[in-house]
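One chain follows as structure tokens, the form predicted alone.
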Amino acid sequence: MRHFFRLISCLAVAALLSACAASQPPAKRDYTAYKESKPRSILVLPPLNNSPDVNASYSVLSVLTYPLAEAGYYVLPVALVDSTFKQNGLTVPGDIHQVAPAKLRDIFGADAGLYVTISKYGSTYTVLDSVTVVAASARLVDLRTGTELWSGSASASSAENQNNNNNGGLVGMLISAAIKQIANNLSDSGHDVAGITSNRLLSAGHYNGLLFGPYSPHYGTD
């Protein structure tokens, strides 16, 4: 019996040790290149779409310059630099992030590019319920010298903070699943959610996330 409990008593401190492990934040960003390069504008090149939804690419570029303007950066406006691609033969995202980014330095002069790929975009459909996410990763790297400066993910859903009420019961639950995924699909509810993973993405001044750049009156305080 003794031996028992002495057993039982080791597959505690196990599992707590486990947990704790588990709990515990990724390790520190190391931002000694990006401190270095210290960039002020940011070029955002048109995202990289894995989703099944065509429209993902453009719903969100078009909500990415606010937190890097947010944060302190000049960001190209994304008309623009959509036009110039056009006008010289790019017009799919994974053929400008090919481009050299010496080359993108030439012809934007930007200090950095922002290269985004978006995972997740839209609504799914499930027995009880409809949900709209948008997931997407994002790279920051140095122009001058192609060095990544930093790297993130995030993402968002409309599952967030939810007041399920299924005083309906089934047939409520399913009729209500069915409306929201009509409403999702007519709305593009998958805009407004990009633009909640963009800010989780590319705010500055939380763990890990993109440094304050030099028009933020708390630049170089992180």
The other form holds:
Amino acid sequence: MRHFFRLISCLAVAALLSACAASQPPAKRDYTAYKESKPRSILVLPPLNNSPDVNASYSVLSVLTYPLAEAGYYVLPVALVDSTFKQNGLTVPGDIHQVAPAKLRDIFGADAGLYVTISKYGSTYTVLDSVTVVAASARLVDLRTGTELWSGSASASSAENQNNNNNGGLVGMLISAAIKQIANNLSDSGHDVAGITSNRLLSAGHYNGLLFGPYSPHYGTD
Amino acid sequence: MTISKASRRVLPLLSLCLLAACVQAPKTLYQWEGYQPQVYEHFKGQSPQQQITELEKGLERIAAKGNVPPPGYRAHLGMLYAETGRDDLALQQLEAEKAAFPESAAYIDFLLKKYRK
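Having seen the form predicted alone, please provide the structure of the form predicted together with its partner chain.
Okay, now the whole complex, with that chain kicking things off.
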């Protein structure tokens, strides 16, 4: 009988633990390789585009510099980098993503490369409304060794301001206010939402996000 | 107890100051001006001269405030000068990018070697 109770209480504890585990945030990323690598400069490659909008790659590419530079990294000038690829016969992001890291390091002298993939870009129209969504994922790779240092994904939607943003706190309120303004500007809503996606994906200082770079006053504190 | 005259005058001022402090945007490392929009315009095929006009104006506003343009700003402007045949100005901007961000040296030197060929 005593054994039986012990078994039951063990099971109960195990059940409690697994219940806790299920409601916890995603596991803390391992930053060991990232911290050892200490990248100062980032080469942003033209993003792979898996969305139906042919303009997605350049639209997203043109907004990726802001969060990376504000995080404290030197970002190689994306327009010049793009034309260097073109002059070398590389016009398709898929081909550019296949170039060996060592070769990229040779030409551009960057410490790390950022490989972005766009999964969603554009508007879905319904009878009453239109919603613009941009979703992307990114990998930061050490160009000296080919090691992956970080990866993440993010999305933004023009419909976010209609949701109850009560768990987003002040930042959530600010973002939804920004989206509200942007949603009214129908000229290029995909590009505007891409800017928010890019900031969410690549700004430093949040859980499992990028670490601060050497130009940031927060460098080395995270 | 009534609020004194002085505090009646000071309180609204104080709350205005507080509001202003709230509204002020967080400090960024760089003053961006039109860099990102101009990069997008470049990819959409806008004429180099129009971008040069915008970026030159931005650079003046950045200098006037004693701030720093972001990585890539001066290199992008340099590229546009080169596209419009103003090699001396192109060189000046590329050298300025290199001086501000030594991390760009390898790539800028690679570009300069090509321009000089």
